[in-house]
Each structure stands twice: as C-alpha cells, then as structure tokens.
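First, one chain by itself: the form predicted alone, in structure tokens.
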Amino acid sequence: MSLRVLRPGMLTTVQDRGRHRMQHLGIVPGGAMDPVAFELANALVGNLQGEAALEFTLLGPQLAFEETVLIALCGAEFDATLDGQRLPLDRPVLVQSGTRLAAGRARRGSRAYLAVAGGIAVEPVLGSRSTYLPAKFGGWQGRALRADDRLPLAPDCAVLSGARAGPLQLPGGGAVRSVPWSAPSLTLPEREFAVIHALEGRHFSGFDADAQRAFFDATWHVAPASDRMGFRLLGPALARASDDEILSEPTCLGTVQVPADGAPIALMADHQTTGGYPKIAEIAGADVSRLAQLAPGAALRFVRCTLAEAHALRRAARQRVESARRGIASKYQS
C-alpha cells in the first residue's frame, strides 16, 4: 500500500518524535517541528504517539491515496480539498481509495501533520523514520519529497482505517467522511505576536546592559532564512560586553545563540549538537511547538521567566495535551 506525491509543496517530509539520547554521539534529534500537532495527529487515526506521519510547511502538497484510508491533518491552518470538497481539519477523515488531496497555503500557523492510520512506513534509521536533511538520511530517501514519488503505508493500512472508523460512527457516501468534532488547537498563533517564554542563558551576564534589555523589550521578527535548524531573529542587534572567545559545547531545542552580526537564532528541531555562539537565552520547552508554527516575518517577543515556572508551563502544556488525547480516545472506544 502506498500513498502518491503528484506535487510536493515547499517542504513536505517524514516526520516522527526523532532521535533522542544520542547527541553525545553527534546525532541531532530531529523530528517533528511542532511536536504537540504531531502528537494529536496521530491521536486522531488511533495511532501510537510515535508513528511517522508528513510535515507539512507553508504550503502543502498534492497526494493521491491508492487504499481507503482514515486520516487526520493537524496544526496550521491550510487550505486543504479532497477531490475539490473541503477537508475537515484537526478531526479524523476516511478517504476512499483513489481520493486525492490538494493542499494550498497556510493560513494561519505554518506547519500541519498528516496522519495516517498505522503510519507512513519508511524504514527507520538509527531508530527513527525522520527525515535530517543536513545529512541526507531517514524519512524518504533522507530528503524532501518530490513529484511521482511512493511512500509506503503499514501493509494492513486499509484493515485498520476500516475498523478504527466504525466507533466514529461517519456518515456514509461521499469523498469527506468525517465527524462533527474536532481536536483543540494547541500551538497556533492567537495574537498580534507570539509571547515566548525564556530563561536567562548560560553567556547572559556577557552582554551588555543594552543588548539584555533589548532581548527582552524588542519585538522580534521570523527572518526569511529561517529552516529546521534555526530562526533567524531580526529586531536590534545584540552586542556583548567584551570580544573574548568562548568554547564550543553542547546545544539543545531552544537555544537562543548570538553570533557576531548580533541577530540572535532561535535552535529548532534539526539544530546542531555543539556551537560556539554565545547563549543568551533558552527557551522554555513549552513553547518551543508555538515558536516552531510562526511563519517568516511573524512577530515575536520574549518574557523572562524561572526555571520553576518553565517546569510549571511545561506540566500545565503536557496537562492539556493529556486531556485533548483522553478526549480523543473515548471517542473510540463509543
């Protein structure tokens, strides 16, 4: 069984939870940009929270399915159609075979996930089906998709998407099957700018009065030469209180680094495992799937918090993720 790019979108790739634990060997764990989308996209077909699904960025492919399948696209806000009919986002939608979805661009936020009932089932690399493209392996042949291409899906793909639908109880006939329900949107944008949460970082007292105050004042934008690895910030350029060199040592998602021009940037997903740029900041993991769903020229602006309260923000986020997959769940089980 297998799913049919007919034209890949600016960045489409296969995405799953990524490759955790190995840093210390130089492996980056990648993965999904916005892992809470992630999470409940899988949720909604009845997947396991770590089946690999497709990251969807900005603008979205074209895809035929060749099997009845159940489905669910969740995270940013696309323009999305099943032969020409609306898809219902962030709810679980059986796609008869021969059915093909188009994906405009984004609305709102920036990057959705399409899930599939038992996943897309590309071989693993180093325990993990995520696309890292720097290095050119896991997802589909370690790169984006691209036109023509063929993923493979789990062999009882079809069996599955047919019984993990008949408790949802879709109305028959019809390209667009799908529920009067919808899952919470968790990480998009509510505002005129996003509101991230960051701890002082380890090189923070080696700025200057200015530059610490600006981080935190100035209202920063998404530049355009923004990827998985890292958001390029522009706003006021942040200078430090002396040229001394500083030793490389290891980075984590959420790293706020300053290199020498002074436009900070934000570590993401496929961040690399060591830098030598001064930290200013870390944010805190609670919004790193917020940060990761802001488009180029989105704005920003950073608040200082503890790291008590970053634990508090994360348990608060995981609390709502929890009740949003309950939710979720018994609606199967009816």
Contents of the next structure:
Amino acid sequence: MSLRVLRPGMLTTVQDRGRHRMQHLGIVPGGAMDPVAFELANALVGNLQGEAALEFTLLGPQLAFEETVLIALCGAEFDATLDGQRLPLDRPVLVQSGTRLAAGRARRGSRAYLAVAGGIAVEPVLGSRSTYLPAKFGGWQGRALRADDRLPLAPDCAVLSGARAGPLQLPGGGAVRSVPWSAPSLTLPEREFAVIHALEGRHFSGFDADAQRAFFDATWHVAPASDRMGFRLLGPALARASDDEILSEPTCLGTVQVPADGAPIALMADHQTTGGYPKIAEIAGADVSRLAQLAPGAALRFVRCTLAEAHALRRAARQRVESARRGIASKYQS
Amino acid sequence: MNPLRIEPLGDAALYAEFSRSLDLRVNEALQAVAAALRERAPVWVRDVVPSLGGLALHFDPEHAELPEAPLRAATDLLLECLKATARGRTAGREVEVPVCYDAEFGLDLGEVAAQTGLDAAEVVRRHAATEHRVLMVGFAPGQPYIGGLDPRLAVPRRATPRTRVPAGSIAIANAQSVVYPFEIAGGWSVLGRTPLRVFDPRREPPSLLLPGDRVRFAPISRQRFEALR
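The form predicted in complex with the partner chain is what I need now, so please give it after the form predicted alone.
What follows is the whole complex; the chain from before opens it.
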C-alpha cells in the first residue's frame, strides 16, 4: 500500500495537526501551514482524526497511485491532472490503481493538501506525523519528498476507500470518478491584496511613530525568502524608538517580529519557539491560514483588531469550517 | 514575586513578564510557577513555556472547554499558582554534562583565555566549577540557555558568527552557556563539546536538559568522549 513519488515538486512534505505540548522543550507544533484546507481535505475523504496528508507548495509533485484510493486535493488551485484528465479540486475523487497525478503549478494560493482515505501512514515522531524540516525529524525521513520515495498508506486504504466511496455514488467510470459538488474554498487569498487582521504586539509602543503608522498603512509583499518558518515581508523599514536589548521570550504562530534591519517576519508553522526580536504585532489566529496561502510576491495589508475581535474572528472561522464539514458529512450519510 | 505585566501574546496565549533583564533568582522562581502551572493546567492549556524573564501560557483555541474569556481564566490560574509557590523553590533535576574541552573541540578556548586574561586551563576549571541552571529551552528543539556562568568568563558574542558550529558544542556569551543540539550557525564562543545527544526525538524526554535543571559540566578526556559517544 504505497504512493510513489515520480517528481517531488518544489516542497512536498507530510503534515498533520502537529505536535503539541512540547514548546517548553523547544519543539514547535508545526503541522499544516493552512490547517483549514488540511482539515477539509481530510473531511472530504472521510478522515476524522487529523490523518497525515501531503502538503504541496507552489509547484506540485507527480505521484503514482499503486492502489485504488479515495483522495481529495484541497487548498490552493493547482493545475492538477490524473492521467492527463483534469483533477477536480476540493472534492472526493476515486483514483484507480496505476493512475498518475501531476499537480502542476498553483494558479491561486500556494499550498494544497492531498488527503488519502486512511492517511499517509508514516511513523509518528513525538506524537505527530508532521515533517519538521529545521531539525530533520518527522514525516517521511524528516525531509521533503524526493523522486522514487514510496510513501506508506494505511494498510486498509483500498478497503476504506471502497467503503467510503459507496455512499457518495461516484458517477461514471474511468480514471477519474468524482462528485458534482465541492467543499468551499475558505482560505484562498483575495485577488488584489489579502486583508490580515493583527493585534498590536508586546513591543508595538517601542517602535517609532512612523513605524507604528506604516505597519498598518503600508501594502506589504511576501518576500521570496519566505518558508514554513516565517514569511519575510517587503515594505517600509520599521525603526524602533530605542535599541534596548530584549530578553529572548516565547513566540507564537503569527507573531510579527522585526529584526535590526527593520523588515518584519511573520512567524509561520515551523517557527522557533523563542526569540529576542521585538514583536510589533500578532496576527489573528483566524487569518493565519489565509496568510499561509500567499505566494512570494503576493500583497497584503494589516488591519488592526482587538483581542475580542480576534476571538470573534476565530469563532466565525471555526463555524465556517464546521458548516463545511457538516455539508461533507451529510454526503457520506446519504 | 509578582509579574510586571500579564498581557496577551496573540489571541491564543498570554505572557507574564517578571523581569526585563536576566535575573537568576527571578528565573528560578518562575520555573517553580511553570511547574505548578503544568500540574494544575486545565485541558485547554496547551503549553507552559518558561523563558529567561517570564513565561508564556499557550491555549488550544479550538478546545471545547476553552472559557469565554481565556485570557481572564489563564490570568486567574497564573495568580493562583504564584500564591501557591510564593515560598517554594523548584528542585530541578541534577544533570551532569560531560564535556571534552580539548583544543580540537574548544574552538574559541584560546580567544576566551586571551579576552579574560586567564589561561585556558583556568577557563575550563571555572566553567566546570560552578552550578549552572537551565533558564530556558528554546529557539531550536532541546536547545538550553544556561545561567550561572562564572562572571570572569563573561565575554561578548563573537564579532563574526561561525557559519557551522558542530552539534554538542558548548558555547558561552555574556552570562550564559548554550549547548547546540544540531550543527548550526552561532556567534557564541565555543569551549568544548559533549558526546551526549542533546536532542533525540526517539528518546523520552527528547531533550537532554529541561527548564529548571541544575547542570554541572564535567571535564572528560578525548578518550572518554569517544567512549561515551
């Protein structure tokens, strides 16, 4: 039961919900950069336990299925094909054994999740199957996929796939069997610029007045040197009012820190657990998934929000995911 | 000990700041609070992260039992733990870390000797003589920031960081020591190397050193280093 990698794409890794409760050991949760798309991909193939999926980045992989399995590709809009036929996104697709998936480029967004019924069955490390690239552990051998890798799938993935595909009444035959409905895209970025809510950070008042204004007024661009650890943002340099040393302290997913060069870095899934740079802002948790979908060069603006607003945004985001999940679950029950 | 401030760290964590400069007694007290927090933490608290001058509480924002006002609830919990540990001291574990200070591993031993006006053997003696404490594990998995350096050994960071410091290297800067769990770039002065694995994801706990641990560096020979590897 395996999935063969023909071409790895730009950065394809195994990810799940991440490893938690170990930040005091310097171990960051990590996991899927866009947890919303990840959860929907899993829901679409009937996985309910946060099973591991593949995270594609900008240029997707080419894969060969050696089993007949139920899959879903969710998140960024990739030009994906199955044996040359267009692969419909955001929905369950039953793929016949021997079929080849070519994911192509992301036309909108930057990351997509390929979920397979039963999940990618790599061994968990510290309670998670997520790949943690900086320390080279987890996922598939602690690294991004390469050509000729054979990823283990759940031993019962073919049986699971058949059983789950049953109630979906997948029409037609051939290599691509899917449904006429799809899950909503909840995290794809707006066309012009993304609007990202952010709270003032702990050291906001330590920046000079121009920097405080510029952070929320400027249009920022995601720098090419952005990765799963952090997004570097291009825009006006942000200066501090004083250059007092800051004691290294805990950081969060979405912390925006500003090193001495004045160019902010938004900390993403694989960020370091502590840091000594001043924090100008903290991105609202509800908007981290949309930020993660921005490709290098994409534009964004920050909108100031309060803690209460950030919590409300989280609840609203959670409701959208739950509603999408219920919609998907109802298809499985019919 | 009362925090200077308790404030949100984004919408899923708070930070209680106890000191803005490095103070070993404050750090020791906050390790006790962190331990108490970990014991009492409700299910929606995910992480308790003690750092040099404060501690963070991370919540699970999706948890079904997360209170309406998590920041308020976490603050109350923190204040309760502060009271409970007002006079307490955490014992911390006692850990001996064997270090080979041979020139082959102690890349900057000569420079530190020159900067401090001590000879290399005295630098080693002083580094191994004091009881050190793990103030924080962070930045990278298992990377300890260790306080308790002999003040005579306080040297600033190197002007030019090394692009590659081997895993297991023990380095000092200002008032602290660090042990690098992986080969990384680093600007601290390297005194020696431990044969032990500082971080091993297959081990329980994966980190050799935990926050609050009391550490002694034990000088070992090159031969012993090989034997312990």
